[in-house]
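Here you get one chain, nothing else, as structure tokens; it is the form predicted on its own.
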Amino acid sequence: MKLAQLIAQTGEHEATIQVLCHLLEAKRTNVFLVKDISEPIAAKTIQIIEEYKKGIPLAYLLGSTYFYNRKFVVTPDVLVPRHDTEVLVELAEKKIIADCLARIDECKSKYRILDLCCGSGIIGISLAYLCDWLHERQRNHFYEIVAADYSLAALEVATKNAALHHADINFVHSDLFNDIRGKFHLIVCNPPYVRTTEIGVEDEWTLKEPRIALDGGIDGLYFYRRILANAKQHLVPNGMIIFEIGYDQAKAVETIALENGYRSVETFKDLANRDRVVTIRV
């Protein structure tokens, strides 16, 4: 079958390229490039785009899914990984390569991360690639990610996905900070936050994803609360919090940190320009 007919079938485009990029094993641009698909090959991917247009995220099905141009392992008890949260990361790196330059003549002291709600973990892993670099580069960075999350079931998630990137993190059962120990320089934390009356209402997507990683609350804040009441004590001096929040709730979290005692609070802007990330310093 010529892939023009295929998706002519499925009639879903993205998608039908989605699912045989995952079956083929092959990169986007290699797809196009098929003159034949094989009968077993297309038959599979019009059973999962059957299921995909029953309002299953395609990650579910296929098992997996893309961030930061890296593969990782998605089930149903764990998000399926937006590119917005790329945003909060890129941000956690830039954070981390000025504090290693700042500490290049500290010998041997760890730079220690903490992802909380880390879900599927790939904020934590994605920032694991990183302090490996430095540390091939810049010898005595030393580094230690903890990740904790209140959800068992992510963080067999989280462990397989770091297993598969190898990447070096300590993982936590913690209803937040309830079982952390010690202080952290950076905190990156992206927590339920979407208003509970509000699940599903602009995602319908959402209403397949576990309602534990999305329910915020009546004000989608409780979460920003609860963290900003108790980070002050895990972070070392001139310490940062990076958060995710929903597009309308930069002012609240804003307002919520400084009534905390917090400082510096600056917000960023997704591809979309709307408020997604805010930094937060102690």
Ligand SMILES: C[S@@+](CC[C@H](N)C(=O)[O-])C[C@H]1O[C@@H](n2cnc3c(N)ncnc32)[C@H](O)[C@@H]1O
Contents of the next structure:
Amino acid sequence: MKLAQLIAQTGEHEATIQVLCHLLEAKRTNVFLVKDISEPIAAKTIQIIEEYKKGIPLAYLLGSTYFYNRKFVVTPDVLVPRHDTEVLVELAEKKIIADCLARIDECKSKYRILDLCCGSGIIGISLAYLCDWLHERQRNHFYEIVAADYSLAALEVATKNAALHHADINFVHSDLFNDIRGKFHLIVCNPPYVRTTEIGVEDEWTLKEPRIALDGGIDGLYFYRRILANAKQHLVPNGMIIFEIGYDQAKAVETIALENGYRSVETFKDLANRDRVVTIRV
Ligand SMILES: C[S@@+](CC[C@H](N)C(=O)[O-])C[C@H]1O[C@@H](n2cnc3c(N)ncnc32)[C@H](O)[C@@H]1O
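Alongside the form predicted on its own that was just displayed, please also present the structure of the form predicted together with the named molecule.
To see the whole picture, the full complex is given below, headed by that same chain.
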């Protein structure tokens, strides 16, 4: 069967391409070069797209997705990684590089990063790539990444992803900071931030994601309040916390940060030009 015929049959262009990339273990561009899609592959694609049309996220059906150009295991126990979160990773990378340059002559103390609410582990694992690279080039960039989540099932997925990416990460089962010890140079966090009544309203398929990964309480700000009340004691001087936020939460999160005595707050936009990340300094 030709690709065009298969797409006509499924009625889903993008999803069909993604399924074929997965089933054929091929890059996107190579999928377009396939002359003839075999009957079993076409049948499997149609079956997966049928499920997808019922509102099940493609990442759950395929068991994986891409984040920051890398493949991660994804199950219904974790939030489906969003491309918006890549903005947070980019900002964290800039902070790590700047700190690394500033620490060039420093002793061999570890640069500590905490990925709070780690879910599938995508943020911490992406940062581990940079830290490994820095360590190779600059031998005194010793680092430690701690990743924490309250969901044991999510931690299991994150552990699998860390193994897949050979990332050296210490996973901790913790209700926010409850079981986190010591101070960090950087805390990265994509907490649940959807208002309880808005879960599934904009995107119906989010109803298939774990509620614990989405529910940010009545006003969506429950986790920012709890985290900012305690983060200071887990940050070194000049340490930073980087949060993903909902597109309409920048002002509210800034207010919570300033009320809790943090020094400076900056907001950054995602590719759709909506507020998506805030950086907060102690
Ligand atoms: C929005 S998801 C983010 C997952 C991942 N970091 C990402 O960006 O895809 C929020 C995560 O917070 C976790 N979580 C919810 N309540 C928590 C708590 N009290 N303590 C720690 N983690 C919590 C959820 O299990 C979920 O994995």
